[in-house]
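Heads up, the chain below is alone and in the form predicted on its own; it's given as structure tokens.
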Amino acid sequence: MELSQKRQFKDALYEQFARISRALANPHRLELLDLLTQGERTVEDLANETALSIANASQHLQTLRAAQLVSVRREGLYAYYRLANASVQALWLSLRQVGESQLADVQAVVQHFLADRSQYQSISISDLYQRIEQQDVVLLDVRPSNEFAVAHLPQARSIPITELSQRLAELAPDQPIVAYCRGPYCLFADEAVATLSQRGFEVYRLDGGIVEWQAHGFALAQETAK
């Protein structure tokens, strides 16, 4: 291969890789990917979750699709998006971990907005796995029920955060509870821990969600196939 051909090869190759980085270089698109780790969603659902207009959310999703990071299926009038494959989930998790380790501003943002989190107890995924094996904890999934149906932690029960206050009677007051949601930056679990603590429950917030659980090599449970 001639020197000029080698240069053309390298330029063409890295241009393809750059398609991925360009697609990721937007905070809204990163949030969309994060939401899609929980299962497929309609454009309307994603727009509502991210406070974007439907047109804007659709445009961001089309950019992600052009980079082969998400796929879409259509059912009637609705378009359902999902991550293209497991490697995209791993890519998002790796990107987040690099940001956490390299950018002090990430932790500064967390401390600024989630200062109240420090007053509550938390539990690691490894410790939770052991307690599930011992069957001495109630595991509470406080995400929306449709996300629970797609995939959840083993032995978890679904009580969405919007229903928790009305369903406290379903929880035994003498059993420790672990609440989890979409991941370390999801606030549903924080709200659940605050609510349950105020009612006298022994409660812990899980340091992670289904993505982090999988990253530890643990299997998920499912109610329905998507």
The other form holds:
2 protein chains.
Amino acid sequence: MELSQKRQFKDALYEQFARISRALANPHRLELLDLLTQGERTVEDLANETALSIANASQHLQTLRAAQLVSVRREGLYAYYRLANASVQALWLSLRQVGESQLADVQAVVQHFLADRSQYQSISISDLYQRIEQQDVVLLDVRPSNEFAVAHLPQARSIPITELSQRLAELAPDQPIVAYCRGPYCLFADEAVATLSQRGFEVYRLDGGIVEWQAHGFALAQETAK
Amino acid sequence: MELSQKRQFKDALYEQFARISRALANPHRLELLDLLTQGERTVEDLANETALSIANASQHLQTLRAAQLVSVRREGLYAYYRLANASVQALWLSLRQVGESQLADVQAVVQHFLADRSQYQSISISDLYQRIEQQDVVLLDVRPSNEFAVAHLPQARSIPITELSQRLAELAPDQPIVAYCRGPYCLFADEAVATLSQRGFEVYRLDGGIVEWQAHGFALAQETAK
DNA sequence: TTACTATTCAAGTATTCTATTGAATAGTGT
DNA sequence: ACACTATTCAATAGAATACTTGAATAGTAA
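Instead of the form predicted on its own shown above, give the structure for the form predicted together with a further copy of the same chain, please.
After this comes the whole thing, all chains and molecules, with the earlier chain placed first.
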């Protein structure tokens, strides 16, 4: 192969990978992707959660779709978007990891907004795994119930954050509780920990969500609720 | 935390991750990163390999540095760039993986330019590992010798591709050879396989390079040559 | 059919990114 | 001090991206 052909090959190749990066190079699209790690969603739903206009959300989803990072399923009036496959999730985790380890700014943002978080105790995924086996804790999934239905940690019990304060009676006051939600940047679990802690429960925030649990090689459960 | 504050938090956070993606969103910068997986390099060296002007290469390196993906060390006249840490390498691998699994275009590019590749046989990293243990093959590193010096597969022998045809006498004609280079998109090993095959050697191309070897959890060797 | 809903498309403007060029900086060797 | 080299900086013009708005499409319900 000639020199100029080699260059052509490399240019064409790296251009393809750059296309993917470009699709990721926007904060709104990353937020959309992050939401999609929890399962498929409609455009409207995504637009609401991310505070984008519907047209804008749709446009960003088109961009992600052009890069093959998400796929759509149409059912009736709705378009359901989801991650194209598991490697996309791995990529987002990888990106997050680089951000957390490299950018002091990420830590600064978390520090600034989540000062509360350091007041309360958290528990790592591997510690949790052990304590669940010993039936030592109650595991609480505080995400919306449809997300729980799609996938949740085994043994977890669903009490969406919006219902938590009305359903305190369901929790035994003497058993430690671990609350979790979508992942490290989701605030539901923080809120749950604050609420429960105030009522005298011994409560921990799980460091991670279902994606991180899965990345540890542990299995997930579906529906069957409890 | 109030609603508008939550939004502020998320916007700030995802913006940080988008900064990293933006740094990756250019084919030249990806090529630079890919080269840096082999070890540190000077600006001039990188500019030559990527066919960029020095000023342009330097500018792209600044962009990567601003996103904390690479770091510099200055020694005398030269600035040596390298990957900021291992998580950056993992990110690049992740991105490549998504590209390979998702984008038919990547496969098409490889197919189009590397039609030769399918003529010859390749060997996977795990197969190689076994055959090395059995001392069944000669392992040939055909990258430039300075890259070999930084890191190479254990048991590998260095014959840079530029010297290969003059040094054929060093190779036993009856032993199978496995050639490897920087990784799947590096062409040195393809060239070596073509050359050796033509001279009657039994020769395979390793599917991957030192980064992929490392990603399999195997150790690397340094210097000591042979 | 008609009214309605969820989503997508299209166009315009403001912003950001890229490559090029030439000048500036900071080391080295004499 | 001088000439020289490797690298970075600054300014520019052209290309690509983002968000808004309003219109178009396609399915649903009556």
